[in-house]
Number of protein chains: 2
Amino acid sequence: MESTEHSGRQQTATERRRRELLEAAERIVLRDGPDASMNAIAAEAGITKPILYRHFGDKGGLYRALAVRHTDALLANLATALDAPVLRRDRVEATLDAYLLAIETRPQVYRFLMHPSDEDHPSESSFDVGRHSAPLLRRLGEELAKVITDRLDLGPGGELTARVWGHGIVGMMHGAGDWWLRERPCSREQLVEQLTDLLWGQLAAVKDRVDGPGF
Amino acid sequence: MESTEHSGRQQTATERRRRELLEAAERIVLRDGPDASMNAIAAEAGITKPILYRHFGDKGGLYRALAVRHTDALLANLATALDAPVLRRDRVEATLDAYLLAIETRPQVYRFLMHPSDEDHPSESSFDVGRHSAPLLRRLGEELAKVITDRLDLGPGGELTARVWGHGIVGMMHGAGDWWLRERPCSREQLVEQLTDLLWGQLAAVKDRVDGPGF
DNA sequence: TTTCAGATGTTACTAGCGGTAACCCGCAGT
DNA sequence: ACTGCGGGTTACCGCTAGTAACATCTGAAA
């Protein structure tokens, strides 16, 4: 235990190095998108591949380490929007807007976070069919479910309802956001309003067309 | 033009060959998931790689050719559910159920369709940030938008509203379906009902918790 | 009948990827 | 002086997508 101070310093040193490597990796991922290779990242950091593998195990490890930072940041943003002491509808609007602002200002990061591509091969083996969506989406869904459970009185079986709604709303946000980012058919405010209208039951409220078969 | 009959026969012959190759590819993709390699597919078809490349150009071409079949099939299913002459809410339920039934019965196909992984590199070059979601989702969103525009009276600016709602609903379906397929927290019928409730404005209608800060 | 076109098929290769084994060096502590 | 150990490198493996070059069969035109 005499080497506590020493190992402590080493600890901070390796942590610092790790952060430097992560920053280099981020630069490359931002530049090359999903084509970022370990060679390129190592070169950007001024070193060679094996060091990366010593620090992060494999490519999935590096990507995961890179992802948690932004995931945490985004989740924090959304949490504040979700916890604002305003009307429920304003809170929903603020949350949607926070998400869309995030993906608008840093689309490369967004793309990286949402694109699991391969990774996570080593962990939880055996073909679990259906797995595909990014961990970030799952976390978002669960987080939103918690808030819904806390805030709304859903009666018996409400926990299931909350989770379905959480993942459904997150999916809606993601799908609409992805489409919007690609086509930019309107302003962010407009998009937020339309989506909030949708969540507020406008789909059920608007009238049928008069000239069509009125079902 | 004299060789019309000849080239016609050749046409059908190569088309048949192409279909055989696609069926072999499908078998392998269903077995190996996203790890399916061109070598494996060629071996399954009883041939070697270059023939695949002659037929489909590159791996993206093969995947695209493979995708359009299932995409068309799924779209046809959804279109019938969407066009059923029943109440609007029943139609929404039927559509959700059709989608979820499809991904439930053939999760590997679903996974393949939703996972662009790499592909489409050759076309529309230059980093178009934000692109990520599968073409299937885009088509679904647009298709749904068309139906909404046709059926609902959304007033001025209704076309934008329809597209936002279309992509938002498809995203909700996708997100919730993905989560449900992974965790199987309830039956399909329950999920459909909860999602329809969400779309029908229950999020706005339910009461706040009495014990919480009642916003 | 010969000859030419075109499709089918092969072997053998390139370039690059993720990942690893083996080795080197400098610097702490005993 | 010796020993361990963290940072670093070279050189490699097995794999992938993709390609060039060559062989073969078939059927139509000269």
Given for the second form:
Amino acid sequence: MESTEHSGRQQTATERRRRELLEAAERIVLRDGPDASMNAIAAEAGITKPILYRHFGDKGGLYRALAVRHTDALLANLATALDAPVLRRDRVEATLDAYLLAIETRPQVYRFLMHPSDEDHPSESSFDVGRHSAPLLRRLGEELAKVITDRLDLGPGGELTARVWGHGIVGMMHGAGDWWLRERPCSREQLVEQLTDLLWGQLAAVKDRVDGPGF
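Rather than the form predicted in complex with the DNA that you just supplied, could I have the structure of the form predicted alone?
Just this one chain is shown here; partners and other molecules are left out.
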């Protein structure tokens, strides 16, 4: 019994320490964006780099932990938008806006998650962000596909259609959002309206599932 309690306390302490290290990493990412280094993160956390590696393995491990943290938060915001008691087109607009607001509010975090560091930092530039960011986008696509499957009556072959739509919408949001964040050619509201117009043809025509919460 005592051994179990000790193990539980040790696990809780480890989880708390890991959370504190992720918070330190976020502060550096907010400051430095894709140029955030393991040295700077370790200094911010008040530890040595070997201890940071002990918790996350390498920059890839730290990246994955931050990606999960931010993807979870983004998915929660998207779910809130999808559950809003408004007309379907308004929910589509709110969902697109939730994504764009997230990258606009924390652009440095977005750039860290989606773009490699500058080549002025050779020790860090070998980190392949593209290899790690692809699973993040796939996760968003699969989660959106589940929402579409649960809410829309797509008929025979509906599961495949939902996955095509889910990954297609995420690809559109990511591509358009990345371009918009870099160039700022229009307001966020204008971009949301244009993207909703692009999506609206099929989404307006398909009916909700009888046993689902509606889309």
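Numbering follows the first chain given and starts at 1. What we label the rigid core is the largest C-alpha set whose atoms superpose within 1.5 Å from one form to the other. Because the structure is a prediction, the values reported are computed rather than measured.
Taking 2 Å as the criterion, G57 counts as shifted between these two forms: its C-alpha moves by at least this amount when the rigid core is aligned.
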